[in-house]
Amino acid sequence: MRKVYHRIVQIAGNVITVEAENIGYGHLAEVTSARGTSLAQVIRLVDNKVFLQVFAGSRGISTGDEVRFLGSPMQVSSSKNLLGRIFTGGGIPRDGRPEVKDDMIEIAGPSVNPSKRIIPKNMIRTGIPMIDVFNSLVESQKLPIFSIAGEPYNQLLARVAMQAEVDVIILGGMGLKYDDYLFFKNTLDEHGALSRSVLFVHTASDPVVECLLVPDMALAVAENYALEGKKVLVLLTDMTNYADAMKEIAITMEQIPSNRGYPGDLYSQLAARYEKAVDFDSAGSITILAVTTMPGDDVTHPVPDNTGYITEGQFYLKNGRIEPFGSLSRLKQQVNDTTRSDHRAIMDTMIRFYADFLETKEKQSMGFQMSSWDEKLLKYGVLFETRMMDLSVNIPLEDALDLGWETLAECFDKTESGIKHDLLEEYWPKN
């Protein structure tokens, strides 16, 4: 039987603190006042004060309410049945069905030992060239995309879901427009991948304590299934909002604020989650892809500069396409040996023309006399731009290595490629 304390010493915004013995940081517990019972979660502890999130936020409750601790953090279903369903960010069903309280998990739990990793091998397809061919991704990889407000991030968050070869994907929704929301539950349902997702959605009117929660629950579920040999995909949008969360918080709890006013520890905290990804030994994989807008398209912003110092490269969304310039994979050379011979080749040559380019196209820019070449580049980015950068484009990997040749084979003779004999003997078109 828990203890029920009945004296709140004090209420700040939507925190509350009360005095107690023996409650662990991140357990939960039961607040009932007049308007009837929240439930809140343990957020600091100092000395025997307790300070609590109230996940309703605290209108309503006074200081003679009753507290009761549950004596356990937070918990969520691993089941089989969560796959096509939808939930809060407190876990609990959005979509108007049942309740799955089976195989309970508690979430927040630790980085897998290193130990009980491989070394990433596999390639992840997605239909989309800018991504196979150039920047590939890799199975127990973590990928942010850093973007603007504005920009397609939800979209192509979407075409991943629905094409990625993947076992299960997990949607991590923070701070989303409603009409986001709608927009991924409907896209996902359409093209037939919601019977292999779940989602964990926090809305913008949505408890702020919701929206720490939903990359540990979204992870955790992640960890079992990939216990079991699934290839799990985690898509989550957007790690900036959940920052903002954190600070949020922080400055309730009048903790002293580190740089732009986000708490000293945002580096642990995006950390801990990002470190999830992992490729298990003998079981399967979890692999992240996460949005990070930059406020100001400021990159040194303190949530993209943190991002950068953990994660494995980046994906720059800009004017409604990758970028080939700032984004990085930094695990593709695993995997770029061993999806086709050409794909090294392709990939370097034409970064390497499209830079061209865009030097080109500034000499023009400024009035400057195009010779035979600089016409011969403008065609091509022209032709690189609308075949490969546009993120309406999709096609598997093989079929974009050859739409790579035929480009470069309207633009340029064979011997300006670059490229060596062989692979020019083996791959460049014929006719």
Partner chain sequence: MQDSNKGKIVGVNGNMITVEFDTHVIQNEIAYAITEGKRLKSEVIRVRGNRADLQVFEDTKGLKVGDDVEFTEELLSVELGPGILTSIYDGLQNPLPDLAKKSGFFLEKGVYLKPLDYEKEWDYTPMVKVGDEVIAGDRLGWVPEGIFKHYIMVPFTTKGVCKVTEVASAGKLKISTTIAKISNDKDIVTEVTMVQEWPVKIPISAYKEKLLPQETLISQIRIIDGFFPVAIGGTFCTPGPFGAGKTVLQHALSKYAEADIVIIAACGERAGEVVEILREFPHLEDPRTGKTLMERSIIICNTSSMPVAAREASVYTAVTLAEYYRQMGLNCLLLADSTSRWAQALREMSGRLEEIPGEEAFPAYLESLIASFYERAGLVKLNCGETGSVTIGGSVSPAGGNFEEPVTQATLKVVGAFHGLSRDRSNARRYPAIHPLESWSHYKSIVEDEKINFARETLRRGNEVNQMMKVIGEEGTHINDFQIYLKSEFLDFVFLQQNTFDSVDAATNKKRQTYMFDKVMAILKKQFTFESKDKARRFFLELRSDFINLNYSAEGTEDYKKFENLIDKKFEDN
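Same protein, different state: after the form predicted on its own, show the form predicted together with the partner chain.
So it's only the chain below, everything else dropped.
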């Protein structure tokens, strides 16, 4: 039996300190107080002092409470019985069914050897032209939706998830509103996808430390399925809540903040999670779709900024539309050369004209005379917004490309399009 410690010498924020010996860094302990039992993790060792981050929070813990060390880091079950189940960030069932404790594996494991990765080549079709045509989503991509409160980001996340052809879906909810949690659960259920899903959900009312476990739990399970050859899609929402939970702990530990209170290792911490997205050489894959809400709609805020540097692009959701500027899929060029020969040209040309349209619109709003060229751009801009940007549009990539040619031909002539001559000959509408 492991030794039980009774002397808690310090309680600050959600971190308690006990004096104990022979304790491994990162290992778990159970803290039993009048409120019940909570897991806690070692986050610092100084001589015989052990600093523990208490998952359920430190409220109600007394200096005389019991601390029992478990001798291992946080683990999660890797069993098949996980499918269809819903857990808290700490791995406790939320669905009233029994605990799953077989085949436990460590979470937050080592990173993949880069030489065991392959170049991803499979496009994930979504039926959304702003994604399929302009910023194609690719299997094994890590990509967040940048958005602000009130935008339908969780709806977009769910829509892509339901459309994607994957074997397993893992949802990691962080600081989710209870309604959003039910929305995801119901959506998965309605599409018959719940039985191939695992949910780790931390809601806004749960202890903040549990939020910190969600990505690692979700990704450890995902990694396990991917190693078995499965295509896994991980949904993480909202990563800004996750970063804020990290900030809270860092401040408790009196770490020197780097930028707006966030710890100096925010980049490395986020990267450690997002880099779990992978296409394994001779095994499955993990695709990560996340949500990053931007405080104050400010993309230079440390959370979206660091995220943008880590992820393979982002979908910028604003006013219910995916904005062409600010959105990016860094992997699009891996797939859009094999979809159809005109894909890249349509993508580049339509965006360029849309940028010109926005400039013209500005000139117009300032009351300048519109040249005949400006008139063309104005016509084009409106068509682009209704045919491509409107999120209610749901058409296959090929139809969207055809629609692109039609739109260009309605507004411009061949030369003005600036497209390579051989493509013009093949695709420019004849009538």
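Numbering follows the first chain given and starts at 1. These numbers were taken from a predicted model, which means no experiment stands behind them. C-alpha atoms forming the largest set that superposes within 1.5 Å between two forms make up the rigid core.
When two forms of a protein are overlaid on their rigid core, residues whose CA moves 2 Å or more are considered shifted, and Ala29 is not one of them between these two forms. Shown in the overlay between these two forms, fitted on the rigid core, is a CA shift at Met370 of 2 Å or greater.
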